[in-house]
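This document starts with one chain, in the form predicted alone, laid out as structure tokens.
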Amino acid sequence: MLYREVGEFKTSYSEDSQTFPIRFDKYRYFFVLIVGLLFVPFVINDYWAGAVLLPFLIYSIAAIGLNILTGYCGQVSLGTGGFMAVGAYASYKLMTAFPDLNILFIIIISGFVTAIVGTLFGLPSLRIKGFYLAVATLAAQFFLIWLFNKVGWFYNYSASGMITSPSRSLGTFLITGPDATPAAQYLFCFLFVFLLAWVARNLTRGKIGRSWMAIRDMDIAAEIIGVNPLVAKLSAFAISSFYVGVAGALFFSVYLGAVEVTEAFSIQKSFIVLFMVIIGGLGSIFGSFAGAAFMVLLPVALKNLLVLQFGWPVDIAAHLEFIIIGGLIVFFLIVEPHGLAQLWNLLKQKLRLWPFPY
């Protein structure tokens, strides 16, 4: 009897067309919010931080991204870890060169130039789709990954080539460093992610997500009645890096504090991402949050419940864990292709109408 539109109604258009049309799912999202500010931050330690609540929000952040791109707008990427790789070293020289420059203002920017990276290297999008594109930016990522560790300028010249993240502070809490808390890095990541998901959110419902969509179904027909395909590829493909390149100056300066660049944003990071928003559902905001919540939480559960409890050998739990990924992914492919998204969606709709039968 919760779930009901029952006693809601609406005089106008607007109230027709917002976020939440259902009061409790209104509620539902100010008690996480309230949850999430009020109550982790007191709660929260070094390893909920490291494992599980850090990667789940700045995962998230690159998984909205890449949805943007893919989900909304069609266009197949596989160059999300070399995009992560220059929001991270972009942060790190912005750190170096300007030390009094706020950490704020250096995520930000990291952002920025991920953004017109991102749309130069989405310029192919223009002449070729589908796996040319794929390829295009496969090649991106292995160009971006091989320019960062050849060239010592990116990390300073260091003799082990790997870029340390200096301390940075935000008001008076230390955001960066060894000496930053667990609560603060957490309340700053969740920043970034409640004000990207909000934006992102109000961009997939907007007149730039309508054009999005339209190319992704049928580029040639969007054309015809008056969709620009350069203007909507080329903002996909900004904004999407532009979420991407915070994501990765997150990961690099308030997560790991030190990477080293073919280890931490391999091919590797990039179909992370990719399975993130397949298994989480293509063209869903919240399925770039339940993808990202699932590829976090499931290496943490199997190692605590297979290697702690039931003495497993650590190599055998990562590859049960690369099987129920890949199978997963088969599987949603096959008979749900939006993910747990619209798992979530069929079951609110069964809400609605129980105990009547459909």
The other form holds:
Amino acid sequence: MLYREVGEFKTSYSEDSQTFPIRFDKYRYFFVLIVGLLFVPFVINDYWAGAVLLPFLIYSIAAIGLNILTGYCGQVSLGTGGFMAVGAYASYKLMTAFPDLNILFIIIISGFVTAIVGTLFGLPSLRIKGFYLAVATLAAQFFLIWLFNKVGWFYNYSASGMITSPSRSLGTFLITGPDATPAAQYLFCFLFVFLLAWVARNLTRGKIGRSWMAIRDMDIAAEIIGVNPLVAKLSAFAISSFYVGVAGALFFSVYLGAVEVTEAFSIQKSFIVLFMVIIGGLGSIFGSFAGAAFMVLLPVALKNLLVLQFGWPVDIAAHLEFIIIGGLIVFFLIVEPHGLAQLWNLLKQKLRLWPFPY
Amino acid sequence: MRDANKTIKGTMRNVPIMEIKNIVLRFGGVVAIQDISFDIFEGEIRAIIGPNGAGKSSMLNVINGFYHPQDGEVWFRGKKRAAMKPYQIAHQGIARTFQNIALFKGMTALDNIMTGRFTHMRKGIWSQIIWRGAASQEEYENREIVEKVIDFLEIQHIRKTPVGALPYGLQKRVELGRALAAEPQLLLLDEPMAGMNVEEKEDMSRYILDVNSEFGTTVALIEHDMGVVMDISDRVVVMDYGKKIGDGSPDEVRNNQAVIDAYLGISEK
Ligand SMILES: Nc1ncnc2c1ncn2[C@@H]1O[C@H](COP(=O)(O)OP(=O)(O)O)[C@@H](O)[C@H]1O
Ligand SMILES: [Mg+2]
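Can you switch from the form predicted alone and show the form predicted in complex with its partner chain instead?
And the full complex, kicking off with our chain again.
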């Protein structure tokens, strides 16, 4: 009995609606927090920050955002890359226009800017669904990238067309710019991940989350219980875009430092985040983390194992990555739409009974 | 749940909660409802019967705002109702179930019934983001009411089961639970007993009667089983080909020749 649900009795509704109803889960959560806050910052180096930790944290935020829209509210979006670009360019414009503005606020305001843009592009969802909505968001993706490429104002008319993040600090710690330390950047992103995951959890467990799921599962029935589809869908677009915008802002200012929009925020980004959500689990916050971890770690693991250990050529390893991801997408879409999160639940159920099945 | 306003059978005050006046509803060339008028008294169980395609479901869809009639008026609580969206009508205290179950398949029975509390939950987005305090408090208060509905319908054991995994009869019960959780003033039920066996029908009849007598909820239901209709309803509207062909107590309707010809005669053959 590694994992026990037996003996856990709930005596109040608040206990019954806890995030981690089982004590073991709660310990694991605190364990992750302690390791993440008190251990990782002291051992982190450029390689781990750049290859694994920063992308994992930032993609987690984007994946939670897309999961709110697609997993919880059932509205497909292929515009994630474009909305990340909105966050990135908003942060760039803010940083260059207001050199004294705190980086914390810059990231948050960038999120709000993206929320507004996302809501505008979410308007078609009031009329169209499914495939047609996906195409509309795809149009948003291409339009936004074209816009940031075309209009010089967005990149301050720099000769290269690129945007480069100036140095900004939080207190005495440099967060952006070439001299920022991996530990400071990591903790800065960690803070956002922690807060935004907590907010997402609160939103999805209550009234607004149920209104999203109601729209997702059956919009007609959602209306007869009093859900205004306009409010539910647009709030999902707004909040989802806020997350994606924050992710884009961090991706540019903290992680990459310099960005060429067609490269960093192409349609490929949209697909990567969508794959994270599908592989991790639609409609699950834990799944967003699992999917982000998987998609970030897979290429790193394959490279370390196949290329460095077994001496495979790099391109073969890269192709294998595509094959694995493609296979998993098909598997999860057909067999297990709730993704890794559901597999994890099944595993827990097995462990709960093991070694004494009823 | 609501205890005030309790209406005890036999002491009905005959105050209409809803008046349907000369409703005409057309779909292209098809006239689904032809100039129908009737009323629903506060606290009664009002049945709408008629053969398939008579326009019964369409009538409920007019009442809760899915269909907008070409002509006619709907009066609710003594006031003429402006054209409204279904979600606005839900906020007025009208809940319903569907002929084909319309549950939220990805959610548990508990969450489905919790969604029924939507119109009663008022905390804004910022308190939901904070959760602790106002929003969680509101959640638990509403959860308590939902638990009463769950007890009432005797579905405690399936609380945490995803509704897709439930058998048909229980799904119908959860859907009733979602409507009840809204504590509606007017409850519309579209064939709540269709496809059920005798025992399930008896259970469902009992729930409907209890809701009506214990909470004073006005019920308008569509039902095919004449035995059930005669047993539980106070008054019956009979529809056929979009027209009203009978209206009155179960006994009156049973003895109405037009009704016998159009409906009873056929079903009792
Ligand atoms: N949305 C719709 N579009 C076109 N025709 C409809 C629609 N809804 C109902 N009808 C038609 O209206 C008539 C009455 O249908 P309905 O109200 O479902 O009958 P009942 O519930 O009494 O069986 C039928 O002829 C049906 O085909
Ligand atoms: Mg019908």
